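Just one chain is shown here, as structure tokens, and it is the form predicted alone.
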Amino acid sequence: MNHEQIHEEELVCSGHYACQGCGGVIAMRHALRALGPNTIVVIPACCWSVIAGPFPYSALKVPVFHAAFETGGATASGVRAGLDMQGKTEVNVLAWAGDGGTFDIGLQSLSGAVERNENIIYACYDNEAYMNTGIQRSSATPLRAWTTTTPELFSKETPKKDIVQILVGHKIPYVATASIGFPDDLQAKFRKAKTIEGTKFIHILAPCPPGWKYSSELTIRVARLAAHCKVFPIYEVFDGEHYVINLEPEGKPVAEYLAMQGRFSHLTERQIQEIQARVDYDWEHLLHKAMLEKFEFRGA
């Protein structure tokens, strides 16, 4: 890592509200250490409109705009608009949603501002849920996944839409995704996102103590292990066509990685089963889309 490219300062201050050991928390972090104090964040409802402390107090160091939960694509092409037309285009404006706000229902205003190319970065921190109203289930939520929407007798029977492949339908010059468990690597995206002209989407892999339930000091080792069991390939598309795979996973099995989270522990080896199919399919079918003989791998 380019050090001189990390601000030493941290912009994400202590006396926040998140829960021990949150994903979402670590990702800013890094995101911020990476984009530097010259940033804007525009955050749809979520954990983080808890996270950031009540108006007008602020765990990051930078300005906040809480916008609606539908409207992070249009707030962040309209502070984005408001900026240019002052001359300050070399502020980054970050778009900060979870996979509710990025997903579900922020999906069509997100689509219109990558569809025009708006020169913004938006970031979806995942933690597969709905979590700050209770862990009910979203699209993003996996297969056969507890939530209080999906109880154990009646697990999520489809799998987790591929909002990056959505993403990357749209043509824009950046896709990639990203996971708290390999911060050299997270930080680098967002180094290369705001040297990028247009839209750039980074989707990071947030796990949630209190929704997936683990222990909180589990959060990095659940992360990483959802690389390593090919759950969440870490890798970059550029312009729409051309990938990068930037994480040669170790090929650990599926169940190890449900094994540590409770809300897979009503599972059955069949479901295991069909869950390492479907994972094997996916990878299988991303290789195939890289074309790739061997990996680009920066290591964690």
The other form holds:
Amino acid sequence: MNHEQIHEEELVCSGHYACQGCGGVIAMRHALRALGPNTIVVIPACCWSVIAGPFPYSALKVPVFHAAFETGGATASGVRAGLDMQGKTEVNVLAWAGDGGTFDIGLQSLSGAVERNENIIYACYDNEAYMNTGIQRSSATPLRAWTTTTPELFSKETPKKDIVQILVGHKIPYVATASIGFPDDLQAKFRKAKTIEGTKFIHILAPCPPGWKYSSELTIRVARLAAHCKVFPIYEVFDGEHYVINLEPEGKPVAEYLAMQGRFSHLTERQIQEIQARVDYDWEHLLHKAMLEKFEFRGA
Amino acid sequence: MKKVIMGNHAVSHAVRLARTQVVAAYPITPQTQIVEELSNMCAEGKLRAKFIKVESEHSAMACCIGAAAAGSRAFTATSSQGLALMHELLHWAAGARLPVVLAEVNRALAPGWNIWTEQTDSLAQRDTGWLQFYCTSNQEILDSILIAFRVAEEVSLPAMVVYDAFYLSHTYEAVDIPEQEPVDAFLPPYEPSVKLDVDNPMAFGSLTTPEYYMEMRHKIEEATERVHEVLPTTYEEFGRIFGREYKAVEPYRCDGADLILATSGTVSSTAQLVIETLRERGMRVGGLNIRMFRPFPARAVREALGRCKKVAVLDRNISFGQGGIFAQELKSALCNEPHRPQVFGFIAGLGGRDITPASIEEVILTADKLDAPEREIEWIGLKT
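Moving on from the form predicted alone, kindly provide the form predicted together with its partner chain as a structure.
Okay, now the whole complex, with that chain kicking things off.
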């Protein structure tokens, strides 16, 4: 990493309430380093509702508004409008939601905000289940993963919802995936988001030691492996059509990624092969999209 | 300037005059014309506000919450299902002490689908921490929006201005639309003591343990009670500037009355006609229009009703298993009085059925002939 690019000021304080090895905290730390102190954070219900600390304390050195679970997109839109009416157009408004608040209960208000092309940054730190309530499946939970509501004998039967495609379908200026395993890339994306007018959506993979069942010192390794196994490709989509892949995966077998996590320990060989086949297919699909020409209207 | 306008447009003019900075709304009959007109006003530059065309009422309230938290004056309007959908965030706005103002056009709840007037939608929100004002005319709607902003911002609580579907929302009446200057004098810009500010970063709505939560609720109660002091002086100032007088509770010919009919909304004006007729016939009857529902003006109600023998309450709403909601509130205000009147609860006009002078007379005569209520709820005009 190029350390010169990192904002000197740390805006996430120690003493926060996160679990050891929490990917969500690392994600916020990098995001705020990139955005700087001229930022207001809207946090709908998620792990960060707790991590930020109880009244009268705050683990963040920027203003925080805790919002209702399903209102990340809408509350951030309101904050944006309220600031703009006071001429504070240069303040970044960051909606910071988990996968439940983004993929499930908050999808409607997110879609509304995004369709209006609100000038906000919406970041989803995705730990692939309802971790704050104790590991229940969300629509971000991957195929065959264990959670407390998808027990081993009845593990998740449907694949992870493709949230990026849903956002891309709204034709917003900027959609990106990022990972705490690649902080320079993650920070660059937030810095870029700051300069783009309209809605910016950044989907961050944020591994969770207690939920994914791995030892807390492995968080970064798990995150990096997700990208290198093509489970979580790192890419950007501009204006809903122009794809740029930011990381060439090493192409490691998915089995290596799955084996690190207790939530997949029940998988049979055949199930692992099925997951590998889906990952390969999705990667090919992404490559095709990245090779497409940018849309250009040519009159007769 | 006097103009003949519908109740809904009276709201739009008030929101414009209040220099509202953020409007977020979703269409629903019979509210829609409020925000259509606001849209026009924004487009024509008559109102310099950001209008967020949201995808639901839930998001409308979330936007207002965000905007008010950022320090801007925020408004929305809704009815019935829309208000029910907002319920969670009504609690949020009050808990976050944000003076959002909402115009609520009373409409019956489904099923079956019904777009006509009934108060159950707004009264069902009574425990959300919102101030509630009920209107009897289009002029009162316009004035109440301005007063609602002023009071809400003074006590840091959200306020709802409530009025009947169609009887006011779509009915044209002459309304005195004030000039901007006196409105600016009455309603200064919104300047909250704390807000989302990068130069003074604070966390709002953080995890609150039992050690602190109860005191925060106590403060909300204190602020709500403070409305009893703030509202009369605000009404007085409003009267001085605009020449129109209001009270939280309005007695009508209550002097020496044995029986008083308590009503709210447009029924109150119909009731005054009936009371006038019955007085001419020699009956000692009076009326009480309840304008403010939250906080409930218990003291004023006791003062108005303390000396009469009977109170008839006409409710265009119902709390199943208990009866009319205004009747409950009146009973609760009176229950510790040493000399309390008999309270007769009547339900009428649900789902927009007309409440005619004849049905109001039936209410008064029924209460008059009985010594005490025979049942908790008397239904008026019920088909058998």
